[in-house]
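Consider the single chain below, provided in structure tokens and representing the form predicted on its own.
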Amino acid sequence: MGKLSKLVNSLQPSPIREMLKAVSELKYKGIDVIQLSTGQPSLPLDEEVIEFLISKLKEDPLTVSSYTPTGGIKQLILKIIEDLKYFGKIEVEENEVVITEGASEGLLLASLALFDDEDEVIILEPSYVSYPNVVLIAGAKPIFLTQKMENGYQPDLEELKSKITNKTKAIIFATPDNPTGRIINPQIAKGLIEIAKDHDLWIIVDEAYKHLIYEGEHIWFWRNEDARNRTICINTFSKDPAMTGFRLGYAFGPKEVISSMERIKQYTTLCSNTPAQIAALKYLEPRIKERVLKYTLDIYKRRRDALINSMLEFISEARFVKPAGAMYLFADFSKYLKNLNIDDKTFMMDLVNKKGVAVINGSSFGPSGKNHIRITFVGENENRINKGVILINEYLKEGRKNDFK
């Protein structure tokens, strides 16, 4: 058998996806496993939009099941030009948008358009376990600037200027962000534009939670016109709609990087989901989407409130900050760990199977996510959540009692 190539060698595997699969196998064998790993809404889609997709099933079968353009159906795109000034208040073109199979095959493409090998491209971790592996993959090298707890995870500029070298091609990071719920300060963001321009840097946003947000606002990057240039926007389905089987995402950004991600995927995916392009149609008239928001805003931040509420009374020696949004609580589980004599990844399976927890371990979102835990709040309700709690905190006094046997 020949050789495999260096590139399968050089990724990881996610973490999220490997628990997915563990959970998956116990629930088969009729184990309860209570998630607090995925960010999978535990919300069902609107059935509005459930009824409006089963009606073009009936009438139209064929089309419903046909290709469509590369780039995306044409009401689609201008549906999203809609939602865009509509609760962004940004003008962005038919050209500027492309619709992708997910957030992630918007990060892959942006990667592959943007990136050459030797190009370097800082990512502010903790960050999503996609964005050093879509840059690996587009042959270029991933360059981390971490973002501390004690400073809300916002990024010290001081910090990113003196990573950017003459091989830097771009920054990544998501506002809200995955795994710390924080949201970019406008005064950073301003920053960060203003270096991106200095440096003459691309800068890619993973929006995927700016509707999920509890306190504070959402930092349109394309609302300045400094940034509207060199700025790719990186958009799902996936989670305030709660559309994650039906893989739809879009992205937005200058013409030219928009078309060029277009050929790409041409070659790869083809055409994106054309039933979930149907259901997201009617997902975004205002209407529906407002009332979708209100209804969910409502319960994932009660969801987050109670996980807070559970942790500072059960597992009161894990630091961590109260996520504005997103759908993540990172904790900081030092020390616990350390009196478990475990790392993160050690901790996570053996929780999930003695105790029927699944959570995320930190390691996994960069260097400084070691010894911490990423806890997803809105895949169970509240009591469902208190109780994973109280079985993690049986967990850790469990496993000391062991320990010092």
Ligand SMILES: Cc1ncc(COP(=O)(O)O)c(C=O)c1O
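Bear in mind the structure is a predicted one, so any value in this text is a computation, not a measurement. Positions refer to the first chain, counted from 1. Throughout, rigid core stands for the largest set of C-alpha atoms superposing within 1.5 Å between the two forms. What changes on going to the form predicted in complex with the named molecule:
- After superposition on the rigid core, displacement of the C-alpha of A22 between the two forms amounts to 2 Å or more.
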Second form
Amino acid sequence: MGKLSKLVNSLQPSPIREMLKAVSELKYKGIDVIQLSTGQPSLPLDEEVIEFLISKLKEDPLTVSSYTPTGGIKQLILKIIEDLKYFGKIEVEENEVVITEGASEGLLLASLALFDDEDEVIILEPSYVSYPNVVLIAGAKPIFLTQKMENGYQPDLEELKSKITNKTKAIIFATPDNPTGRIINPQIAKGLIEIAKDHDLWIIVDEAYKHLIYEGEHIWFWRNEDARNRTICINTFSKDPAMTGFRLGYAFGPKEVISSMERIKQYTTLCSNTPAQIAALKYLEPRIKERVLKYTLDIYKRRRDALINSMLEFISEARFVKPAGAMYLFADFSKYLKNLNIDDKTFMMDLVNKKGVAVINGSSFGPSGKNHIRITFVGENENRINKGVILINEYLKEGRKNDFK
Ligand SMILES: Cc1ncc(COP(=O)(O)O)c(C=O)c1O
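Would you generate the structure of this protein in the form predicted in complex with the named molecule, following the form predicted on its own above?
Every chain and every other molecule in the complex is listed next, the one we just looked at coming first.
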């Protein structure tokens, strides 16, 4: 057999996949697993969106099952522009938007369009697992900047400056973030933009959770004149409308970057999922989107609060910052894991196998995630979240000795 690429060897297999495999095996054996792990919304797609897609499929099956232009169907791009104006009060032009297969493809296309070998890309961590990997796929080098719990996970701008070299090309981060739920504060956003301007850096902002905010407001980088010509905003229909499996998202940014992303897309996915683009058209009607957001935020906020209360009651030595947005609580379990003498990955795998509770280990999100655990609060109702936390507490007391009960 021939050799595999150097790239493949540089990409670490994600422990999240390993954990998901364990969950599917337990479920196969009929064991109930409390799902506090993946960022999978548990609310179904809105009824009107479903009805609309079904009617379109019946009326015009050929169009719904055909290719679309690479950059996406024009009606959807126009609807996104209206949506950005309505929710973000920002003006975006048609040639500044490209439709993608989820935020994942947006992140990859932006990286491929912007980075060359030797470039360095600053990644705020702990954060979403894909950032260092898309940078590596594009041939560039990820440079981590740690966001500390004591600063509410806001990046330290002086530290950011100290990481910049003449090879630095961009900075990537999410707001609200995964796994911490922190929203970049307006002063920090301003500072970030100034630094990017001074050093001529691209800014890639992942806005996957921009509508899932419980306290505070989303920072629209595009509103800032100095950010506009250097910022690519990555978006998805996976999270607020709960369309993860439809694989749909979009990116907006300077038209030269967007057209370059589209050029690469011609040779990767060709175009995004057509039924998903049609469903998204309906979701973006303000009446429907506002209804979905209200319903979803109300449920997720109650679940977040239930998780916080259970943590305070049962796992009181875990340290965390109340997540202002997104779907996760990121907790420092150092005290417990040191006592048990295990690392966060061993804890994750053992917990799911012995107690049937699925969480994600903190190291998956970057070096500073060591000894942390990410607990998702959107996937289960309040009772099941509480039960999950009680089982985690049981495990922490018993350690590794007991088999699954
Ligand atoms: C911050 C962030 N960005 C991007 C993604 C990928 O989402 P998509 O389904 O849109 O590819 C996720 C998924 O959890 C995420 O948390």
